[in-house]
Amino acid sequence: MRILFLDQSGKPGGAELCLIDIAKPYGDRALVGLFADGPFKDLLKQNHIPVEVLATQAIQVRKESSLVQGLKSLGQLAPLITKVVKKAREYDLIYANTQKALVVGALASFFSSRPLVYHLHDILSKEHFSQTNLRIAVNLANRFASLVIANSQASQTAFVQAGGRRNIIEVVYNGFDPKTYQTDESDINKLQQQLELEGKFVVGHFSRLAPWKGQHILIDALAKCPQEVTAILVGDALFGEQDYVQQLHQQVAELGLENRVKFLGFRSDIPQLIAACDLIAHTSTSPEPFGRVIVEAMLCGKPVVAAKAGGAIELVKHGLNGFLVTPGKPQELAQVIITCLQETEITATIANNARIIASERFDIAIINQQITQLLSHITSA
């Protein structure tokens, strides 16, 4: 089976990291077509996945864009669609990994007579998308997609509630290679020394810096915790959210937490950084489609506290393999942090449960097998 994968981003986010795991087994039988240049292209090459940047300029449509803005982009999309149609004829199916990729992939599918698969990494709701973009995504998926793969039951439910066809959507959770999260203790010790974290209780937050990801919630919670509790924020602003980054720095200064919050920016050594933490916090204020870092923390054998909404509640059972708190409630989060700081034996048991469960439930080999079976049904139909 030959697959043309499409992705809009030049930067590696959760959807892009998922795509690497899915495309990797296909080797030269796959091509990842990107709509923007950037570090994601380099990451694909490092994983020996064929990649090509298909667009010469960024597509000027965002999740909150109106119909008028969308129509203005059509002229810009025409050369890209033409290029994708030509490429698609060399492959058995088109696999759209993002919403902009869905728009281009749907039209390319029509003109190239190749089946379309849409991997839904979002909760299609008004909290995240304009009404126009919601309608476009659902209508294109309903009309052109042979299959929609949702990364959680929460994503599947939102798709159907937005008008998506229930008979074309299947839930397949993100997969992970457990070996990636086996870290060397000496490397972790060096990292803790470099970051001046020795003797601290370290709470890690791993995601792009954006208001709905809720880094400000963790900072507020930190102010209610003992002095030895420190936070590291790993990630950077991706989609013009620099104002929020400035607000976070201002919040840290106003609360007098300059020595207890470290902004590390985008990093490639995620498993090592997670292993250097005592607790991983997921603080999204809106429902998360999946919550990749939750599983990564589990695989590293680290306790995780997650916002009780969306895909996170499918991953975490409170008190068994992690902790759940009400979204947007720093006081609740602070209480869990203090519990983990003080109740070390119980916390260690929960973290060990999480590692065992996640290793079995999200193994990339099993997940890729599920996806291959679904794709085989389409190409053989």
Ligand code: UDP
Given for the second form:
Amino acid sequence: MRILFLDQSGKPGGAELCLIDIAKPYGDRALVGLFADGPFKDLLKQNHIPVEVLATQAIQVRKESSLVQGLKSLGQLAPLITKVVKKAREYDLIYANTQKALVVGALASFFSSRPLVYHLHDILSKEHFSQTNLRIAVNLANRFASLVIANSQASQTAFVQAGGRRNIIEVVYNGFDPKTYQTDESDINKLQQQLELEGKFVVGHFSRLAPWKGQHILIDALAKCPQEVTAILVGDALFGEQDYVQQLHQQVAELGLENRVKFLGFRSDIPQLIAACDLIAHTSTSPEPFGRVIVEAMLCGKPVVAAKAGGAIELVKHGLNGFLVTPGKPQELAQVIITCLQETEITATIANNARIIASERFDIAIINQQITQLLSHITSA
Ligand code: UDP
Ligand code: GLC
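Return one more block: the form predicted together with uridine-5'-diphosphate, after the form predicted on its own shown previously.
And the full complex, kicking off with our chain again.
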């Protein structure tokens, strides 16, 4: 089966990292068409996945765009759609991995008579999207997609609630290769030395810097914890959230936490960094569609505390394989951090449970089998 994957982003967000794992087994039978140049293209190349940047101009629609803004951008899209239609004729299936990819993919599917699959990495609710964008996504998926793959039950439920057809959507979780998360003790020690983390209780936060990812909640929680508790914030503002970055630095200064919070920017050594932490915090203030970092923490055998909403509830059972706290409540988060600091034995047992369960549940080999099977139904239909 030959697949044309489409993704709007040049930057490696969670949806893009997930796509790498899905496209990889197809080798030269796949092409990833991007609508923007950037480091994601390089990552695909490193993974030997054929990639081409199809758009020369950035597409101006944002998650909160109005109908008028959306219509204006359609003009810009015409050359891109023409290119995608031509490419699609060389493939058996179009696989749209993001919302703008869905818009282009839907039209390309129509003109090239190739089936369309939409991988839904978002919770299609008003909390995350404008009414216009919600309507466009649901209507295009309903009308043109043979299959929608939701990254969690939460994303599936929101799709159906927004008017999406129940009979076209299936849940497939993100897959991970457990081997990637087995780290070398000496690398971890080196990293701890470099970052001056030795002797401290380190809470790690791994996410792009964006208001709804809630890094500010962790900073507030830290101020309520003993001095030995420190935090590393790993990730960068990928989509222009510079004001938020400034706010975070200001918050750290106002709380006098300069010596207890480190901003590390975007990193590629995530498993090693996770392994250098004592606890991983996920703090999204809006429901997280899936939350790759939660599973990554589990695979590294590190305890994880997550915000109790969206896909995170499907990943974490409180007290069994992690901890859940009410989103947006620093006091509750601080309480869990202190429990993990004090109750080391029970916390280690929970982290070990999590590693065992996650290695089976999110094994990339099994996840990829599920996807191949779903796709084969479509191309043989
Ligand atoms: N990540 C990374 N480098 C960083 C910060 C994050 O590679 O500096 C990765 C992280 O390990 C995870 C992904 O980016 O795999 C983020 O995915 P997630 O589902 O947690 O959130 P998203 O940003 O996609 O909403
Ligand atoms: C999106 C979601 C995130 C999810 C990722 C992979 O980026 O925001 O929750 O983990 O896609 O499906």
